[in-house]
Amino acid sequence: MNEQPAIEVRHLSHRYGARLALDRVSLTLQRGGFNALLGPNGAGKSTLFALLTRLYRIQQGDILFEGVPVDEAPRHYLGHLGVVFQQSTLDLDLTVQQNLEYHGALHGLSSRQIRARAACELEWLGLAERRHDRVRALNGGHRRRVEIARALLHQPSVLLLDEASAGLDIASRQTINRAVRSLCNERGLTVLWATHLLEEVAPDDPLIILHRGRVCARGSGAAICREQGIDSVTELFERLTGAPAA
């Protein structure tokens, strides 16, 4: 069994002018597991995602994929990465199928591969009957499922989700959270789930708490609570960040 972390972040810092958005952030993602990144709004989660997805250039520190700095093999790294951003990037005027076909073509998949994989992912996410509907006709929860299907189309080994449940109702949030967790159990996918909602984090999840651009705790939620002498992740979050639990 490969014990090496899927992704390792070492002493990562990032500035917007004079403002320090990330301050020497270090973390590892458990391979084949659901990793939770918890932090209040403005903690630096989206900046971290922009660096992990190479939207931003690394200013200071390192990101390693399977032990290799991503700057040394960026195409290899990005080819193994699936991403769902906080802001939707679907084309609302295209159908579900057309959105997936466009994404698959960008990854160099053949039409045959795209059709087969799209059918599989949409069936698994309960959207097979909506594949010819325009995205504009879907509700928020269904659009998020389409984005997850799109992110999985090229069969990545790592899936990054930045506030994937933002703006959704409770039932939709729970459905998407369960679906993503099943990817870890059934496919061995490594997941980083960024959220400010405590209800989306289980006590035994590998947990990173980010606040004001710094990692203030990491480990399983239950273990950190024991170390801190408190009873719940909710209390832990409020103590470390000073923010009320959402």
Given for the second form:
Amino acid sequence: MNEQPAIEVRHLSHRYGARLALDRVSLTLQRGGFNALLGPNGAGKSTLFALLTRLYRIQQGDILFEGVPVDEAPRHYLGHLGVVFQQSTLDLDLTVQQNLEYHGALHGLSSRQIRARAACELEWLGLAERRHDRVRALNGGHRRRVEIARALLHQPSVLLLDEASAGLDIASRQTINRAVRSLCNERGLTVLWATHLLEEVAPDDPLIILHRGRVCARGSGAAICREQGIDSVTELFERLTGAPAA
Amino acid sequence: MNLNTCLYAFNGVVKREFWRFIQQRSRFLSALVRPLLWLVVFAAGFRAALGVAIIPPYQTYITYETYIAPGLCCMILLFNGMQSSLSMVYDREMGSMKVLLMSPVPRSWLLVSKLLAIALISILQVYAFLGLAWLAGVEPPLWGLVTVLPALVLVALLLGAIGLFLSARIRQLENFAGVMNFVIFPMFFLSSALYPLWKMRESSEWLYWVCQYNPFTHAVELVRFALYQQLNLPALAITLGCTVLFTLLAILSFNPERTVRAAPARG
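Go ahead and give the structure of the form predicted together with its partner chain, now that the form predicted on its own is out.
The next block holds the full complex; its first chain is the one shown before.
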């Protein structure tokens, strides 16, 4: 069995002019695990995502995918990556199916493959009936599910979700969180779930807490709490970041 | 990256442009109404004032409508090319550009695909306009409608490339008004689209030279000659050279980091 982490980030730093947004961030995402990235607003989560998704160039440090620096094989890496961004990236004027077709084509899938994969993912996410609806007509929770279906269309091995549940009601948040967790168990997908909502993190989840561009805690939530002599992840988060838990 | 992957990606980009185009019927209508207004209203008013002598590629006296028809075809391509810059800025602001950037297909290929998709849609509109212009009495040779196609493709690519290049320079959607005032209008009016350049020279020598240096002038002349089954080699060389130049500039100036900054995240 390959024990190499799916993604390894080494000493990653990023600046916007004089402002340091990420400061020597290091972390690993174990294969097939649900990894939670916690941090208050402005912690640097989205900058880290932009670097992980290659929307930003790496200024300092390394990102390795299956042990290989992503700069050495960027297309191979992007082909294995599924991403749900914080801000919706769906084309509101197109239908659900058209959005998926566009994404699938950009990942080199044929029309037949796209139809089969789209039917499978939309069925799994309970959206099969809505595939010919325009995205504009869907509510926030359904749009998020479409984004997840789209991110899974090309069968990635790593799924990155940046505040995927932001702005949704509690029921939708829980539905999406459960669905994504099941991907790790059922498909062996590696997930990085970035959030500032502690209710979305289970005590045993591998946890990375980011604050002011630095990793201030890493490991299983329960283990870090034990080390620090704290009862809950909420308390841990508040102590490390000084921000009230959401 | 194998050829099939690139072809599927190309297919995806073209389909998306068509889907968006079909949904924006008003865009199609305005693309036709604009040159038709020039052809029917403007040309009627100026026909008497602007007599056109026999100039190549025409072999006889022509109506003013006939003279401006190729320029109006290029006007459609010009507006569509600039519209493409608008849609790129829109995609950037709305976040959908990230979908394109997350593709494992080379970004330069995706930009070229986008360029070809814009060109295809623009050319459909040009032929729709030529059909309507025929009804208004502008009747180029039938074979001219075939020989003009390569010229239209090249000009559409040129103007699309200028549009994509500009989209890298435009920071916000609101700045598009600047494109109208500083790119579309000067390019169109400082060209041979509406009046032959010798007429311009009679009025102003320096304006004549400005028109000569405007690539749009040569694009119009390329289309005009091709519509009458003739090849204007200098116009072809200049249009081709400018297309290559602006395509390279569009690819080089395409900066994904701006895509993220256009929609700042909070986390």
